[in-house]
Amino acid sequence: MLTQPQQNKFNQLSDLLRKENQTHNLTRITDPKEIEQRHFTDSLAAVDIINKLAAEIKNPRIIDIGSGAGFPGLALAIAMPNIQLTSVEATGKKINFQKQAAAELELTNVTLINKRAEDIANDPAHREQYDFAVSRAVAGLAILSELCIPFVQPGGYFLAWKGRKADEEIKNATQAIKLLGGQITDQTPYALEEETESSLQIITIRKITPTPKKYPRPYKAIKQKPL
């Protein structure tokens, strides 16, 4: 349940996103109701999962990989002021929007990085330093796992937002997840307001063992030959 100040921040973020999108093409979702559902509500589907898994962690460290215009990261930072969020996005105009939004919304729990995930994954400041990695990026689960799991400390979790092809992606990614030190522990279905049935889910992957140092590979290799 959002407080009124939190709801006000979401309204402010929606206004800012629509305004900046007119010149910077940040998202194809521009209707206020769609922004609320497909960016905000969709992002917040992970809140209960994170709260349950991080019940004993005072200030969970979360990294959002391929965060685009800031989702799910900025939405989680508004709804969960106790988290420490790091948002990683390679596209300059999108990270610049996030910087503007974080400043205007006074989000002091957000760190923004304008780099590719694979370029910082071996940095000791980031590798296996997070309680959670999250991603709504449009990529196959095997690819996302190689980009995200290296950031998670053993015992932590990677949460991936997926749609109708989730089961097929899981089948194709099972070996990759194991190689990277992970194990799928849950699939949580949810539905947005306009949907008549649940076709969406968040896949929870627990980090069991450290990720071998050779991962992640350069993105070209990841994309051409997923694990």
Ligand code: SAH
Second form
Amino acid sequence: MLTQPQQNKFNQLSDLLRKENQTHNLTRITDPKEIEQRHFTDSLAAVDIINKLAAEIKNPRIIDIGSGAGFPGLALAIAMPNIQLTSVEATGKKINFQKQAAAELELTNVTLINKRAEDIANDPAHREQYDFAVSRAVAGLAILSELCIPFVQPGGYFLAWKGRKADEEIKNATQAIKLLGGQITDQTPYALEEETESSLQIITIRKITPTPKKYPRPYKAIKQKPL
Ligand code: SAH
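To test you: the structure above is the form predicted on its own. What is the structure of the form predicted together with the named molecule?
Time for the whole complex; same chain goes first.
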């Protein structure tokens, strides 16, 4: 449930996204109703999962990898003021949008980083420093796992938003997840409004053991030869 001030922030974010999208192609989704469903509601599909897994943690540290215009990260930061969000995005204009949004919405729990994930994954300030890594629509699960799992501390979780190809992606990523120290512990289906048949799900991967130092590899190697 969102409070009225939170609902107001989502409305502000929607307005800002549509306004900025006219000059800076940030997202394909531009209709207000669609923004609400496919950006906001979709991002918030993880709220219950995070609350359940982080019940003991007062201020869960969450890193969003490849956050684009801020999804799922900014939406989670609005809905869950107790989290500490770090949002990582390679493209400058997208991080600039998030910067503007975080300022206008007065989000005090957000840190923005304009870097590639693999370039900060060995930084002690970030490696294995997070309770959760989250990511939506960035890469197939094998590649994505190498980009995300190094940030998660053992005992923490990586949550991946996936669609109809989830089972195939899981099959192709099983080896990678294991090598990186993870294990799939859950698949949570969810639906957006007005969908009778949904193929959306959040895959929960628990970090069991530390990630070997050699991961992540440089992006070229990650892409050419997924684990
Ligand atoms: N998560 C957002 C954006 C998806 S588009 C959403 O669901 O709406 C994928 C984004 O990931 C792009 O903005 C791209 O710049 C970013 N990206 C891809 N690889 C990345 C990497 N290795 N590190 C950081 N950002 C990356």
